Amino acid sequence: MNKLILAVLACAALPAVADEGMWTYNNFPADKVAAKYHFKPDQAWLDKVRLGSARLAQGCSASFVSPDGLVLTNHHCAHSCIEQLSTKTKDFVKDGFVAKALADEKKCPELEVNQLTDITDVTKRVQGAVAGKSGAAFAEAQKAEFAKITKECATSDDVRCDVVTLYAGGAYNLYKYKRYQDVRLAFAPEFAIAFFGGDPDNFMFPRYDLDMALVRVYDGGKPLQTTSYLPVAKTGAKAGDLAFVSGHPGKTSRNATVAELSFIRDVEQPARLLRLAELRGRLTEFANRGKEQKRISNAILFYVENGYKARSGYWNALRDPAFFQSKVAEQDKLVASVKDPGKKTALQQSIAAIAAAQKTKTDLYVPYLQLEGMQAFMSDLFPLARGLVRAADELPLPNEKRLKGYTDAELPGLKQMLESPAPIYPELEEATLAFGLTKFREQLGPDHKTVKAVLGKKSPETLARELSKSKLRDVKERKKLFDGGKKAIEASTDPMIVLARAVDAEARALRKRWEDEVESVTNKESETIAKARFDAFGTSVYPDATFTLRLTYGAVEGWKEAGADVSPITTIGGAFERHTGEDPFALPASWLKSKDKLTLTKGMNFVTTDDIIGGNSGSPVINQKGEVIGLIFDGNIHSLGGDYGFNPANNRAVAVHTDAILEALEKIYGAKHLADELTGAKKPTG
């Protein structure tokens, strides 16, 4: 590692250098933006692209594009929305779609997209609630407060809040969003071009996808009306173009204690990285053993592979020696900033109960993931089992006092799951199924008393072929079975819920002890480190990423590799000079058919140097108008390292070239009623 990457993760917890920062909109370095790209964005264009933005709940970012409602996300954020749709006659994943007029979109069995409306700052209301606790009364209170406040603040099924620690519990904001749930597909490409050069092309660049999806939220049942919206630039990226990317990244440990960085390290990435490995071999040999079996399991093995690379970038950063040095030097500088010895004791002190806490979740981790986790029932059918098993304890139980995903203001969220058609194949639920207890067996062994509660004398392949027969892949059963409450769950036969009755209380426990005894520790004493970072640096430094919506900033730039420049905009002609005719390089007959119709100097994919992170695929790329100029859909494989810490030498953000959208919308999938409406020119034909 340079010496270049190892000065910029060193620094790691000081203010942010460069273009480094998932910036909250309620504290964003407009000075430092202006600073660098004589660009200062004050707070209309700041409302402006905060409402403009969106998050698809399930695990993406996306943007509002129009005012009837279209909102741009990758096809791999709408991949399940896709393959749902999709059936033996018609595969939207394979074949694309288009929907010519708006009666021909289709509504995704389980979309969610929500838009953040508000911003409230709850942190003296949590932090007094939790004062002078500890273990599970720090737990239990915390988890009472966030629900008060977001039963108060979710005053219709419309609205969801959630209460969003930031700085490690040094901070608590309010995010109010207005809750989208009939979200239509109108336009996805084929998957070969939108995942071309698969799996060796993944977090690498030069790239030529089109990563692309529109969907259309739906309001009272007709397109939603709307004034927030991001339109498309007619012009799209150039090379040195200011470029901010509004999205939600998922998750960053880059404020982690060294502790929690060795557990990481050591146990979490090694367990998934061999389950990842062990399950792509399942799925890939079930995907061979048909068509039809291919089409159903293409969703989970192209999030399996994603994962498995994704992951062993993450894994290598932190086994890298300098790197890991790097961190412990960080949290050395930290403790000797703080002079006060009353303070520094109480860092170290802090410091050290996370370290105990870690080695706890050690021993809680494979039987945690494995029952609390649901590893060992892998499948589509169990999550609605428990979803109806708890269901019948929680809703009874006073608001405060239910667990996470049933309160009041979390509601919908269940409901919109249990109420789901997106259909469930036999098939490949026992094929799961038998993984998922397999590795049960395996891990907890046959002795222990839950895997032999579970198993008895039966093999995990039997036991896969009796659960996947199960009754709840009918919505009307699951609905049934949630509005009869406890007396129908308790009188139920069905296997699945038979199974989720049987290991809930184990599961339960599990639950409580991770909660008393890891995250109320780390949350906690948490809560130290941050003060001890406010009082050396403020709010100067930004925050760790929590799925909340973040705006970053950078600009359309190569980067050096091995000595040799790397261009930061490709071509679509560079996508036929990519093209072998054999998967995953093939480009799909439609856009071979259209070659000569479009320009092919024209740009297809771009990379800037905006921190992303996962979870930030679909975010617009935006210029200083306000207009989307990019879409993300990846890193490259620099970027694998950024859950601990950002290099701006060679860290890119990888996105679709509005240009290509724009082109191919037109002139490859006769879809110009949509380009038009992207970029203003004309509204959805009904």
Second form
Number of protein chains: 2
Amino acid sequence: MNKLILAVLACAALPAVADEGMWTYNNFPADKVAAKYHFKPDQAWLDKVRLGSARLAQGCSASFVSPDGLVLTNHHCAHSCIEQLSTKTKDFVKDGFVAKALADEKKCPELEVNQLTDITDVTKRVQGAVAGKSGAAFAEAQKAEFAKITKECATSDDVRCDVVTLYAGGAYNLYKYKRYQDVRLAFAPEFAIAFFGGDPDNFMFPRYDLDMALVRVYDGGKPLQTTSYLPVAKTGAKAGDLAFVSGHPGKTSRNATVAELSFIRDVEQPARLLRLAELRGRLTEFANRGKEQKRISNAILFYVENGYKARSGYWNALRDPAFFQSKVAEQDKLVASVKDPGKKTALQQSIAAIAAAQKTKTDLYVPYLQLEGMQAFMSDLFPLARGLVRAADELPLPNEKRLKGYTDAELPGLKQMLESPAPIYPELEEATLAFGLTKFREQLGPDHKTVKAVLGKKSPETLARELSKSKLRDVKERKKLFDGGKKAIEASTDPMIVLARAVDAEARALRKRWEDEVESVTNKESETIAKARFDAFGTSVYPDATFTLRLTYGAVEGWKEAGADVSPITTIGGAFERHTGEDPFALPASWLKSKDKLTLTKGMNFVTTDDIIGGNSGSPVINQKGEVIGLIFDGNIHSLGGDYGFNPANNRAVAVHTDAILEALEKIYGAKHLADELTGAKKPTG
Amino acid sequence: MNKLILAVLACAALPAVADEGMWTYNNFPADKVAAKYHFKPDQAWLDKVRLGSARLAQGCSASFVSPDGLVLTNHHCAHSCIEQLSTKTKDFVKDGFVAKALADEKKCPELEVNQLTDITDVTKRVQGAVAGKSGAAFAEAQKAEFAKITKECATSDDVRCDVVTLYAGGAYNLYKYKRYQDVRLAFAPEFAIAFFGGDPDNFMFPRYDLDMALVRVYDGGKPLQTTSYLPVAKTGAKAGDLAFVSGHPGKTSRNATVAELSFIRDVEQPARLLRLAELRGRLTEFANRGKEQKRISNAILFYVENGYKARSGYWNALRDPAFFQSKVAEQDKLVASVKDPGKKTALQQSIAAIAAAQKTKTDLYVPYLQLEGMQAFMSDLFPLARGLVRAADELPLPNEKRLKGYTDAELPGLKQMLESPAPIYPELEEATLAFGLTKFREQLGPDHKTVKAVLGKKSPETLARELSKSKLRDVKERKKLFDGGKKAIEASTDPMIVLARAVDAEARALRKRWEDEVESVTNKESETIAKARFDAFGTSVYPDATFTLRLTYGAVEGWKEAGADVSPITTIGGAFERHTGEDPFALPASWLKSKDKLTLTKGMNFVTTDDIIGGNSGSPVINQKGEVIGLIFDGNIHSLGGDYGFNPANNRAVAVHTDAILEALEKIYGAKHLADELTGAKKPTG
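Let me have the form predicted together with a further copy of the same chain next, following on from the form predicted alone.
Complete assembly follows, chain above in first position.
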């Protein structure tokens, strides 16, 4: 879900300027908005927008758009679900999907929708629990306290609770969500228009994508009845409009130290990019095997290409010497701002300790990602095997002693994965496993003890073929193993279970070193740095993104590209002009057929100055009245790099215009009933 | 041909220490060898070794090993030929090839063997021609003078002449070769043993590869009769032996400025690696389409994987901050060594001018490689089309006005390419063209004018399919177009010719800018730097590699790896221990069957301290008696990075032991006649 990434040049450690900032709902700078845009959101407005916002647990944003639980998000956020519902003979990715009535809506095997109901400050509690601790003890104590807090909060399976580390440990907040796991697909257009322009146009603008999907949340088997929703405006965005975006930016590193940024630039991004490039080559050719292979690999190829382009952008930002130097200067400035000699020394020591941890991180990086990160066993089957093997070990432990992912509060997510009827395709499994195992041998070397233990005398291809025949494809088999606990796991001869068992000790050992020597050092020392930043700026700054709900503000506004103005809004007619008839510039037949019925001057896509990043995909763009006027689905090319800073001059969020959404539903897809539900004109029919 | 790359830490701008140095034959430090190894090669010895050395024009080294024109080189150097001689039903790459008698030897469609007969100093002539010129005028004058010199020298088609720029323009030498284009395959083992261990073991040691092939040079339809050859020793290399290597290192950048190294580190290697990674993914999956597809893509996949691993090594060397800093210090030291203020200023200005040219190079890099470098049109067909289109334009021009590649002296190479009966596979063409065109659109953008002109409304896949149907596969068609000249080219509707015509003006324009603004600036300013280096060191240093014949010296010697000794010689028995039965660790059936007959304690591969790099593949390792005791085929992992400097502690050349060659020929392949010819025991039979 890296689709949305925003690039930046200014410094995030200093108070935000321009429209910069991914603000938490309990620290929104309403006065700043008022000063610039003459509209001050009050608490009622903020509450309404917060409750109308939704998160897709798999990594996207969304919004409730009707009193009957209809949720608007991106096609690319629902892509997995759409593919999972498809079959060899009925391909909803290619052909789109329209539920004519409630009864036609199809349950997504793995989608989970979260609605943020409460934010509680638990800073004192967490900081108290870890006070005076470091290394493994720090990690252990923090994990235990998190597990305790979330267990107290998550009183039933439909409540999800996360302790969120904000300001790099400057604050800890408990986020409480209503969790919905019965989510059904109501509408998706054809992939060809959802991702019109494909990889070449990705992160570009002007743009012409109907990257939307409608799903509906069900509660007790019936459409959710709610007053917390944001209706779609009858008329969408206009140039100059004030535009809020409420969504879940995934991760930013704007407050990272120079050593952490060096690690990202010199180790992480090159390694990830080279892997993605090779995988992209494999998947592109895999799709050439035939129509069915193209269908089953469509989603993963999309994620790989999107990730590749996004990471190229991150990397290029950090490789720009002037930009990198600005991050060095920013850190120096922070140190210089601390006058108290003791505090200054503490800050410098923390910066040095994080730098030392990056060296360890570099040493551990490859084996950690291969074994604990599961790169070696790239597949849908291996995570199931690992989940089962670890559940058998972890669930008998006291809640606060368990690994992350296996606490009581997290069990519904684990169960959803294990019980998912989503299809798993052996041919694709075999291909990705062969790739993963080949890279595993390449990166650790054929004489590495774990490589030898895993491969034995087999080639990666031979082992991949065997593993792809695992019975874990069958939900019943997984259930049996889950219910059978440790004994069943130990007795299993399923090749995936055997593999997961064989590498688990080493994977856990790497994880422990990673947590104790890298993460907990970074977390602990980042607190010192965060405190120094707090002393200087307080909450006049926003915390780095954490895949929790944030509100940004901005305007519908173009930018200057090589001296020329880029207009902020494209039209439906523009899509027809860009049509060549060949993928990815081929409009679907439904559009070509309907051209005469459409108002071609209506808005198709637009850009805003909002500060967003990957995870914001599916976020509503909201006007002052709390109506949805657009649907975020991308950032422009300049936005790549926003992981590290924000440049208001040319960093733009890219959204689907709601006029195009209403026009297409009504005139192309015969879904006037959905258009009417979005605008509040009509209720859904059973 | 990047197989052989040597890595380095010391500084090449300072006089060579240890066994460092790729010495020209007219400046070999015989006294240094004598001082260290108590053997001083005299002129007769040097002449004998020089004339016994051979170059494969396509990018490898070799040696004449019998009075009847037998030539020893690597399997990977003859790989293309072996594949070109194979068919769907007879796969010599997989099964190997043994000519039982001369009549069975098969002509390689494209191999050209060169023997260096003379070296003449033409420094004054070239420097005189370019004196006082810069930019385009410098490039033009140099090109004209080169063409004049080589035309005077190349009095017939079987003479090849190249003006070689040594010491970055400090000296120009005319290298005159005897050119042999009738080269026939006599022996090749199975790919499985030639490249045993495959990509995982590539650049590694201990190693167990029989990476050898024997070809025979024919002259007037008969085996070449010659006294200039190096016999194979009856007993091969032993630990501690003095070992010379005579071969053609392709390119080193040890004297490059810091700005040039930065370009390689920051622009060239990342771009090349990402492309190779993706191409590797595509080709790996292409081979999965079926047995025949695996066969026809075997050679290109090998080159791609080899290039990927080699470039990773180069890149990692430059990304090591300590090493890079040593190159900065080296340059600073050179500047400091110049005492004359005028000369110092000139040196600094030259360094600055080269740095400025790197900026231009960065801007031009992508379009230049795509269009002039033919990355966009990756195939075997496009270079033929370009050759035809350009020949039609260039050949009517006066010799000294023509593009490089089209002068009279170079015509035999062009004709060999156009007349080659080597098979071209439409399915593989389509796949590589689709890749090339996709990256072309990705890197220049779908709205770039040339991308639009080339693709029109077509997708890369559609256009690739059309182009792969070009009639240029047919030698007769090529001949018709070549003979028909400009008129025939203009009238052609062959899709490849149409494409080559369409992009030629822009490709030439990019080439002109590249030559005038990058290459000629670098060449000219490098002369100033070279002069400063000459003032300091004279010819006590060796010039950077230029794919011309060099002689190195060293010893058969292991190294310390993580504190443990790596023994310098592996045995035939070791190959059987490493055998798993699965590719790439599966010995061929011929070996398994013959195990009992083999002396398992005999040498298989070994390492030496010789300073070699890519292009040295196929070089003979020679003892004091002028006998061949080994066959260079690789460098160890530490050797990667030798592009920039030499580290005697662990940089090792890797060779096939001649004992293994003789043992295998006689006892595995039933080719005692060839073993006997190599040792001089017997003449070949018709």
